[in-house]
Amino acid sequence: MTRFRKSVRPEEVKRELAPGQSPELLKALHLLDRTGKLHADSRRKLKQVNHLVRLLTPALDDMFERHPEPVIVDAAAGNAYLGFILYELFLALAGKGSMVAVEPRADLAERTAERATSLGYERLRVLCSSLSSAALPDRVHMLVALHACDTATDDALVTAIERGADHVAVVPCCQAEVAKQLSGKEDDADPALAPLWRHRWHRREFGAHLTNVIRSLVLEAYGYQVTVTELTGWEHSLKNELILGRRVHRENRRARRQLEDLLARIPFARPSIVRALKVG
């Protein structure tokens, strides 16, 4: 495991920056203090994120490619950290496409709102609203969502199936939705498969694992390339799977099936996606 100093000098700065990442777009998200350190929760942060942005690379080069004013959308942002950072590698960069950046929490969508304008991003628009009733550009051609809560990734992954979203990432955290409809239904369950979750440790694990399982096939089934992969070491974040769709087919039925059989096999197991999609 890797062992953090507390700090990074900041001569020492430049080695964890990705190409073309300025120390003071970090020192304005406040990843760098004011003396240009950047301390050990600050280095985890921006490592992921990093690390996220360029598994996004072949994504956004192709969105910037294809469309003339693309549109990212940073789902339930938070203090927008992956939402500034692309804006300023890629947005900025490229002169064209917009980021809307949708918090819930009124103090947050503030903050971010008022770094924006501070740091001159005029394409960087902040919503404070639930995803759901976002006022959302009618066409959105990627959607990320980095550690989402809960039910929170379910919405990310419904906005962007609706609005035909080419590229989808979302790094999912806290999932306690799918753990908690399993509570209590060992005996109402196929006998093989109830040990999976009869002790609390396994329902929350086999939880969190089924619900991803069954977000990949939604993404499968909507047309979706998927793929599965750590984000980051365990050393960085112990919430580190990665899900990516790419957007390649209108459907896959393949996947709908298996979707269905999947669904009518624990039937008592609805994540949020499946409800407000009406599959399975």
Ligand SMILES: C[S@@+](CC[C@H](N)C(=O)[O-])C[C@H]1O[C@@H](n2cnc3c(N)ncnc32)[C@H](O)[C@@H]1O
Given for the second form:
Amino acid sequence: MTRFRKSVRPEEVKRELAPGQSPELLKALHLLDRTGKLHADSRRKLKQVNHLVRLLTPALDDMFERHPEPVIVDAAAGNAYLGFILYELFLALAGKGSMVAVEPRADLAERTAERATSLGYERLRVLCSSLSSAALPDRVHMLVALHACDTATDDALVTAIERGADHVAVVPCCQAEVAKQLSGKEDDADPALAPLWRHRWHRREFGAHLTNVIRSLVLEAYGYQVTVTELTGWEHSLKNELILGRRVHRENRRARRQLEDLLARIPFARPSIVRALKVG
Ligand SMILES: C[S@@+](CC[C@H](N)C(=O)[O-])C[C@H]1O[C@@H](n2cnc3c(N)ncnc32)[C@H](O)[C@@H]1O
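Could the form predicted in complex with this ligand be shown next, to go alongside the form predicted alone?
Okay, now the whole complex, with that chain kicking things off.
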């Protein structure tokens, strides 16, 4: 942990870069300062993004192989670090495909659009919008959502499913919705299950866990093969669960039944994704 409190001097920054990654882009994103130094917070962010990019490489290769003009969505983009880095390492290199960053905060969306223009990233555009009302193309090929707040992760998954994304990757942020739904429901619940969320701390953890289990089952029900894994070590981020989906079927009835059974056992838990897609 102490290692990550220190900044990295310009001559040592190379070690932190992904193959093909330029210090110029990282300076434009203010991840490196003007002197080329990498400060502790930026280093953590860069570690997460580069690690995610490494894990996504097989999916990106598959997408570029199969589609002449693939569309990638950076959902709840913030400063769109992930979108810019994917653009430099994949879209710019391939000379094809486009990136759409969706971010509702006008200041962040404007800054991202300005950066894209000054970097000459013509195929990166920004939609200043929430995900549920974003004017995205009908078909997208990959959707990524790094730390999309609370139910924005559900909106990202719904967008991916509705637009037939071949690949989806989400690293959920804190989840508070289901913990609230569970609160005060101990007496109405199956007595064998109620202790799972009786204590406030357990309710928060269980609510978040249950939400991610349901999100994964929903993806499976819509024909995605799902892998759930750790993004980086806990020392880099506490929000560390990575849900990867690759569409392999039109649907999966067994997963849908499992989802319905699970929702029936805890009927008060209805995360946003379930309501939006009317599953369960
Ligand atoms: C924790 S930040 C993560 C930003 C970026 N993905 C990253 O990892 O640096 C979460 C972002 O989600 C955006 N957001 C919140 N609700 C959203 C929604 N419904 N649709 C799209 N973006 C949303 C916020 O404005 C914020 O920029």
